[in-house]
Amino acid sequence: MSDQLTGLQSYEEFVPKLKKAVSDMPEEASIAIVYSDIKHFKYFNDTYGYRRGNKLLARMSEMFSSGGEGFLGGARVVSDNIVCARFCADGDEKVFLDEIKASISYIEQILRKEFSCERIRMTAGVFFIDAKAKGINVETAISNANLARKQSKLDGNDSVTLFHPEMASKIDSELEIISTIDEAINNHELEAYYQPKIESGTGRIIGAEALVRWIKPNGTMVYPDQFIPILEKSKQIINVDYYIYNEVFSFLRGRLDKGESVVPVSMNVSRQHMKDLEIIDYVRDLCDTYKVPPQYLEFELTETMCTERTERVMEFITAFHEMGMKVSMDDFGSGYSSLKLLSQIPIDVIKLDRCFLRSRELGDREKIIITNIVHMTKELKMRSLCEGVETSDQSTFLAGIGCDEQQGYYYSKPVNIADFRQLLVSGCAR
């Protein structure tokens, strides 16, 4: 039975027709299964209503099923969001992928114009059935195209993605993170870990950086590089940041109330915050709630973020300076526009990227570069911090050239709140 909304074939009708198309496929031909979707369709429904959303789906389906020159030179079989198109195998897959991208772009343009919405964007996954893969189960082929679509949606960079075998496990793990992170936040599975910042020459702890760790109920730790890059593609990273901010503010307030020693703590800022700068009001509310003096608070922006969104970053820095907080530039030297950025953005602290200390024994060239960056920050009235310090020789060199602060495993790895309290009691990380 056809779908009442779109008029397209049901999945049950589509599968046997696809099987027949594959069995009838000439040796020199191939079939491409294109599984498409409208990105952020929930946003469209919430903004324009479900009736208009249904019309959008119906119109998209109509364009898919028309088989006209506007789409792939004529689609052969269509069901729901799935199109099966045949092409001659004389050309390579890249050529046909380019045709698919052009067709998707064409449909997007028509839909944006007809529905007066510039945010309409489509994604699609593609799986090719050629002579070598002719014996594949067609349900699996459809599933593979769908996996490629999900990957395209996760990446956010390209409208069309070709299936690769390793996608299955990668997609499963990414979707697991995306689907469980909100519950993890609600269950307090996320923890703030603190990595001390050390005063060069004295070894005193004069600050710390708050870093997130995800500890599951069974004790398994999910490290940031396993989930942060995935969540940074969506607004879910904002909830993670806000959770850690609350943890830090609460920690500092608790120590102040008990009369215990307090050092400034820096917190990382995701690029997602630069889209609307709601973070300014959120942090201002935290300040009103916890009454933490601003000199104990610092927020870290990456060099890349400063490069990509300079105007928004300027708004951010101005607002946080007005609240009395410091702003640092993290990963300095990892990009290509560092010097230009320093002339434009009023940063308080420059954090030299760990790439400068990649070699445990510093060569003359590395020493010259680090020395000049540190001297330059002093001339610009900024503080300098070098990340990735792992040896006594590195630490001694940095102190000798006047680097203000150091951070790295030579002093301490990131530790949980209990261990960090113990470090604060001693005042030193070694």
Ligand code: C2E
The other form holds:
Amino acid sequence: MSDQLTGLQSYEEFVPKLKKAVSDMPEEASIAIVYSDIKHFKYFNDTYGYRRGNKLLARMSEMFSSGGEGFLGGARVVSDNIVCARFCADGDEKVFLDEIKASISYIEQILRKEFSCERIRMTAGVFFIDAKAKGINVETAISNANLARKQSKLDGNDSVTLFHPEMASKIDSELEIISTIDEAINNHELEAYYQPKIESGTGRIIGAEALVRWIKPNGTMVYPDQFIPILEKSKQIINVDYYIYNEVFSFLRGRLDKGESVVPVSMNVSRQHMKDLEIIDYVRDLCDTYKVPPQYLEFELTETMCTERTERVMEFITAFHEMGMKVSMDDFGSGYSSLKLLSQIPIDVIKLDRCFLRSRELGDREKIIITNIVHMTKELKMRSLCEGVETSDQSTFLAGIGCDEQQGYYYSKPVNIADFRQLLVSGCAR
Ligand code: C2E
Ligand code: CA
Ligand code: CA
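Form predicted alone already given; the form predicted together with the ligand follows:
Following is the full complex, with the preceding chain placed first.
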């Protein structure tokens, strides 16, 4: 019954062995089920061939088997997956998990060396069966470890993830988003909403930010907080951003063609774009296609992006400035902002994060901080915008200290294109 190609035992052979091990387990002991795979295994197979791929899997399993005392060897489940179990005599979960992590990183290093491939990386999900969980169906336990492995892949950061009960529903909804977004884009289910930016003191609309909304075929609206963070873990976010950019360019082009008034519109840039900066050529092509004058276009980078990838961000800003567009720093003050960064990065607009206006009544400390950031922005010859303005008092205060622009529910929520057209007709949001 063993796997013909790798010589590993099969899942069917493994399950009864595991069942027996669980029922024989002493009170204070525990068993960890480790469900593991090689990241980008398909790439390895395509590059080196299936025989070598199978050798890699067989070796991975062999290493697991030799990696600890009382070890129940690995079974190959499907293509690139291997499940195995390990015993811990005294059942301290944390120590045990650290041990498993260490074994996995050791196995990873050996495989890289033996197969001369630095790209080999493993992911694993772990499920513990202790005395309390002894009655669990082992197949359920294995599939829980598998869920943890999938979560590990979705998160893309930690190579070993421990199962917890909320994972099942979380993964379901994440996978649903990941697997349906491309179709949603093709079906034009995404829509750009516009939130006006207001000139302090006059109430005039002097710009807008485009914010994505996902309108499902049944009419329910999905807000970006529910899907952007999930898509941002991979390159899938790029198509969402590009979709919105196209909407904005086409909206502006349409108004220019009809001789209607236009204001600059800013678009959000996800951190994924900083990996290859293909966005520069993409936006250049959009400019060629739509011929929208660059002064109507602005791009928002987040503060954390600027700290993490300063060099790429510099390249981005230089290219966008050369095209004649403005770049703003979004959510300023929400992360570990370094003031030094401001002296290095030639940003045009600072958008103060709405966390500064969290309480509707502004406290003295908040007032001091906002005032100083606004003054500093002025001295650095940048413009300042405060996000999340919800009350008349806040708006008066901001106008008083010389904050250039404001954005928030006090003036308008993000609205659909039809409502935004109406706002542009009146020119004011209140
Ligand atoms: P953000 O860029 O900070 O956008 C501003 C968010 O604050 C928007 O939420 C907006 O509706 C909300 N907001 C504006 N004024 C107020 C206010 O007075 N009070 C409160 N409580 N909230 C206010 P939204 O539209 O849900 O967007 C959430 C985040 O999703 C955005 O935060 C942005 O980071 C991201 N996002 C939205 N559209 C896109 C997109 O096309 N691409 C990418 N990469 N990210 C996007
Ligand atoms: Ca933004
Ligand atoms: Ca923001």
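As the structure is a prediction and not an experimental result, all values here were calculated from the model. Numbering follows the first chain given and starts at 1. Rigid core (definition): largest C-alpha set, two forms, superposition within 1.5 Å.
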Quick one: once the rigid core is lined up, does E27 have its C-alpha move by 2 Å or more between these two forms?
yes
Superposing on the rigid core, do we see a C-alpha displacement of 2 Å or more at K55 between these two forms?
yes
2 Å or more on the CA of K17 between these two forms, with the rigid core superposed, yes or no?
yes
